[in-house]
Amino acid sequence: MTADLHTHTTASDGTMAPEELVGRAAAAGLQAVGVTDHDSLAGLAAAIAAGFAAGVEVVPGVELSCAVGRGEVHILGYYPRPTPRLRRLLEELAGSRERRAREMLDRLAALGMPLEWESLRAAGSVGRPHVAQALAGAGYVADAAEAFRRYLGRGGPAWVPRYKLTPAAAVAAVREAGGVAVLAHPGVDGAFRHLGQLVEAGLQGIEAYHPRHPPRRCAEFDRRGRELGLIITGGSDCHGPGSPEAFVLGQALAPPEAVERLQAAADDDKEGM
């Protein structure tokens, strides 16, 4: 199965609505697409409906951002049930995201670059890419990439840290919801060095294939994951047109057996609940 298992929509910080994302997946010849918005399940119903219409299997998921010292580790959760506990966690994270975006706008206003909150909020969940696009639209920067480089990136004058889970807590939250926990882009921010601890905490998979992984690293992550009995996945991390990181849908793919293995693992978890 040709599958891109890591994408984002306007339900979090992507620039495409779920229906548009699925339509583009179909046009790109993908048989399956994972919709893994940050801290949100809000786009899944629309994506699944669009998938039925377009003949694309939508793999429901979520991406949880976690703090490790000054760095980050991201956990992907596939096929989670929207349990009350998971919903409460996502609501807490969404509230933190909104508070962060508002503080960014306050800092930008203090720098002489005011933006209108209500205009941003009308698009749905507001993340840094939306703020970056608004800065470009207002003429304060040439494009979103410049906005991140000069203002919104870590250490920039409008950078605001956000509340994050620990990786072990994120794995537990996914597993408790009957989902499959996968380490996202292990080659980014040194996440790979935490693999052993995360496996002990219940991690079930590793995203070996990602646009920011050179081929030799993809092979390394694939080999190590198989040694540990993990499910090997992959995805483009596409956030849509205009995103600072111009990853293209289908740019990185999961191994052909990945979707079947994720489904089987989710079924096993749910039977054990």
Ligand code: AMP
The other form holds:
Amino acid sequence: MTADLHTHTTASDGTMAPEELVGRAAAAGLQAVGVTDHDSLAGLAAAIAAGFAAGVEVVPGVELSCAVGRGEVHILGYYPRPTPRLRRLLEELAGSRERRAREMLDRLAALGMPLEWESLRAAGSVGRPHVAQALAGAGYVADAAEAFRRYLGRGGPAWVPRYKLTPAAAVAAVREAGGVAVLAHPGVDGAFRHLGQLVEAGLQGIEAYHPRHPPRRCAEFDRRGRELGLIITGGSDCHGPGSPEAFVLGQALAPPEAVERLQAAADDDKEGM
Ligand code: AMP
Ligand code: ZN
Ligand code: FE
Ligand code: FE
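Got the form predicted alone; any chance of the form predicted in complex with this ligand too?
After this comes the whole thing, all chains and molecules, with the earlier chain placed first.
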């Protein structure tokens, strides 16, 4: 099965509505597409409906942003049930994202770059990419990349650190909701070094295939994941056209058995509940 299991929509910082993303997945010949917005399930219902219409299997998911020390680790959750507890966690994360974005706007205003909250055009989970686009839209910077470089990157003058969800707590939240917890892009920000500890915390899979992993790293993550009995996944992390993240849908794919294995793992967890 040709599956891209990591994408973003307008429910977080992607530029495509869920329907558009799924339509493009069908046009690109994908058999399955995972929809994994940051800290939000808001795009899933529309994506699943569009998947039925387009004949593409939509794998529902979420990407939880976590902090470890000064670094950041992302945990993917596939087939989560929208339990009250998971919803409460996502609401907390959304609230803290909004407070953080407002603080970033305050800092930018103090730097002589006032922006209206409305100019962020965030349909769902608001993040730095929305602020970057607004800075570019107002002409304060040439493009979003410059906004990150000069203001929004770690330690930058308008950078505001995020809330502290630990990766282990994210794994627990995904599993408690009957979902399958997968370490996203282990090759980014040194996330791989936390693998052993996260497996102990209940991690079930590893995203070996990602556009930011060179081929040799993909092979290494694949081999290590199999040694640990993990599900091997992969995806493009596509954020859509016009996004500062330029990954194209289908640019990285999951191994053929990934979707079946994720489904089986999710069913197993749900039976035990
Ligand atoms: P946030 O979750 O609000 O901290 O924003 C993180 C998101 O910003 C990441 O998922 C990327 O999509 C994007 N991002 C982070 N660093 C950069 C960068 N240097 N240039 C462009 N986009 C970035
Ligand atoms: Zn993103
Ligand atoms: Fe990520
Ligand atoms: Fe992502």
